[in-house]
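The chain below stands alone and is given as structure tokens, in the form predicted on its own.
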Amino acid sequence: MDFSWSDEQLTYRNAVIEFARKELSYDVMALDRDDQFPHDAWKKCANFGIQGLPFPEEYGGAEADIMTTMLTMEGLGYGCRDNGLIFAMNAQMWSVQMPILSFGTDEQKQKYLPGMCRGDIIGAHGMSEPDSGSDAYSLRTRAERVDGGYVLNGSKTFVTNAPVADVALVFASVNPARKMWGITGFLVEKGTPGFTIGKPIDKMGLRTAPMAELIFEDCFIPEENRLGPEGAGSNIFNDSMEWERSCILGSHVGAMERQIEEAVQYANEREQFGQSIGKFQSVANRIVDMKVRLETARLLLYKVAWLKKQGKPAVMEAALAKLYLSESFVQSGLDAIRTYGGYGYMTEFEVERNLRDAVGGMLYSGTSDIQRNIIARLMGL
């Protein structure tokens, strides 16, 4: 496995960091406090090419390979302090854009992908329901076949981007007796009769990535808005989850690197008992542990990207990366707060927000428990 980077890739990563520092240096604390989605920042990222990075040029993308894309998201996480914005972009890119690219008709690709790459269309992904989270395929949302299309009834919850979305990829069962093989994907546009978006859901972290419920009451969806054939929903979902688990935490590696650099700087500047606190072994060892997590997480992440670039399956590796990265970011967030002491607990130092944002990583795209189940099953247990 070759994880070396070309000069061109490293130059682009540096350009992404410079862009993020210059254009995404807004008051994240204020937006986090008020649960505000940064529309301007979303559009700036699209103009820079983030949302279109791995997608074909014919749809406004750059056709970057997955290794370059991964390095870009890492650089974005390093240069941008708004974890919520990056999470919202990842949620669209891997859970909406990629399924449309992989399973959509030519008409669907032309209708949605250019606008998403430009930042003009925002997408959401609806799978989880009030009674089906980790047990995703036990969903209750139904799609009844009628003349010319389908009628949807049901609801989705914990839907990232829902309050600002123009279109949602929604999964429903057309044949409950077939269980997972009856699940089908549909592209539902904002303003469709019978489709409503619930009130924004207040949450612990990632507060700049808005979340809400999707509600369907006798909602007619024309047949041309079905994504893939009937019963292909589980394949679409599994494909998007492998991409998502592979890529959605890439920015966390960058954030962890910045977190360490700032912790080292603080430990060298802060003095207690006549010396910098970094001279105390307990503090230094804690930051060393953060460094070990960063480098091992980075290698796991790069391995997943390398496998996918080679066209090889990466189910086990994606689950390992998702599990380790998410839990490492949480632990390093705790270590950063302990390094800063009381100041780390204060909002104004912007240390505690990383921890709040990190906790979600152990839940979304499959909980840590689910990742352990996947890994155990693939080990033959």
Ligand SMILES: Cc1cc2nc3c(=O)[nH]c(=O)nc-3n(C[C@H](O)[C@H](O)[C@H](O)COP(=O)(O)OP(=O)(O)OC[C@H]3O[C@@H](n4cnc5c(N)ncnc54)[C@H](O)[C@@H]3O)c2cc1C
The other form holds:
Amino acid sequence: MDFSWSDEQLTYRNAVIEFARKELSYDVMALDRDDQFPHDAWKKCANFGIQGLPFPEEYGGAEADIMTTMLTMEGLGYGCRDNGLIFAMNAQMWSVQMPILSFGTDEQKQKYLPGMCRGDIIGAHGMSEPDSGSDAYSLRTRAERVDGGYVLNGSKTFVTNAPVADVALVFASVNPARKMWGITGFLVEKGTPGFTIGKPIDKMGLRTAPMAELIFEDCFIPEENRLGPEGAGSNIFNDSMEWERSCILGSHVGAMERQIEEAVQYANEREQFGQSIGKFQSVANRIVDMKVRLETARLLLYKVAWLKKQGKPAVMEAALAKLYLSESFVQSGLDAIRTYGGYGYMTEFEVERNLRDAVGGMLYSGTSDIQRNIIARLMGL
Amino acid sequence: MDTQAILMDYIKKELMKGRNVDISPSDDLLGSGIIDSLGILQLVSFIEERFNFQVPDEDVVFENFFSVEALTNYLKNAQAAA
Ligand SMILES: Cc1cc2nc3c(=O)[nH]c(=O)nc-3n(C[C@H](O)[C@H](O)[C@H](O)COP(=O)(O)OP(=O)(O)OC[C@H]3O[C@@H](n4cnc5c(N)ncnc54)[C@H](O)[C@@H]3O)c2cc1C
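Swap state to the form predicted together with the named molecule from the form predicted on its own:
After this comes the whole thing, all chains and molecules, with the earlier chain placed first.
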């Protein structure tokens, strides 16, 4: 067993932290308040190489392996205070770019991947519907086969990036009787007749990552825009969930590490009853618990990335990591607020935003309950 | 054990744990509720480990995973081609 990183991997991590501190130090508070997407920052990240990190060089990527990618995401989470931007990038990278790379035709890869790596094309992923969330495969959006392609009817909700997206990977059934085997992926471009993007959806956290509904009314999609074979949609969806779980969580680890460092600093500086609050065991123990959670979460996550790098299945490990990390990030956000007292509750201190952002993590990519279901089943329960 | 017997054995012992339903190689695995979507995921992982064969993503479709019979045929052809 070897827990060390290579010099090259550490260089990536340190470079991204420096980049984030220099280039992504904009006023997140104002963007969060106004629900604004940081277009410039998106582009800067692409220029730095984030969106292209694990993708092949021929499509403008850097061909980093999953371990390096996850560590870089950790660095980004540590250096960049805008969890929404990181979430939006992850949503595109793992649930749009990666499926195109794994399932796309050469034409589809050429058409979308270089632009996404450059930050010129933004992608969204539409699976959830008003009546199907956790039970994703019960979706109702239909894709009816017609001459030369398909006609889509239905709607998608909670779609991250939708208001700014140029293309959406949308899942619809070509054969509802076949349940999950009918689900098929389609690449739908903005401006396609019959395809509309709803009004932005306001939300509790991750407010710089815009969200909206997608509506399809007799929307014709040519055959060449189908991603993968008919019926492969559920596997496309699963595949992207595993990448997404590993890498989004990487940035949570980085964010928690920053949160802890700042909490230690504050606890040492803030004085009450004639001494720094960090000298009170109750305060110190709480920060110790944050640290224990961070380090356990990190180990769970690294194991997932390691298994994936060996090409081994990691269904159980990915579920454990998703469950533990997302819940830990919420708890860490609460503990940070407790450490700062009233100041932690005030927006201006930029402590409470982490908690609001963290709550989404217990819901997207499968809620904590669903992760527990997966783990229970794999344990033989 | 041949491929079909190995698959039947895994499905009965691991995926249908505790459920006393008779299955035959031609039964619709998902449609008749023998396994669910997580079961399909487990089946893919099992195949990859047991047969040391990486199932290409685009092959996880109805035609290949409909029944144990279909899966056995798929594996025979895919392994021969590999
Ligand atoms: C910030 C954010 C971003 C998102 N981005 C996207 C996106 O880009 N694309 C997209 O398609 N979707 C996206 N989603 C939607 C997300 O995937 C769903 O919210 C999620 O799958 C849960 O579905 P639901 O909201 O319909 O809740 P429901 O499925 O209705 O769940 C409600 C409650 O019931 C519980 N529950 C449901 N079924 C079970 C069960 N079998 N066992 C135990 N408990 C159960 C849930 O855990 C939850 O507590 C996003 C969501 C959030 C919060």
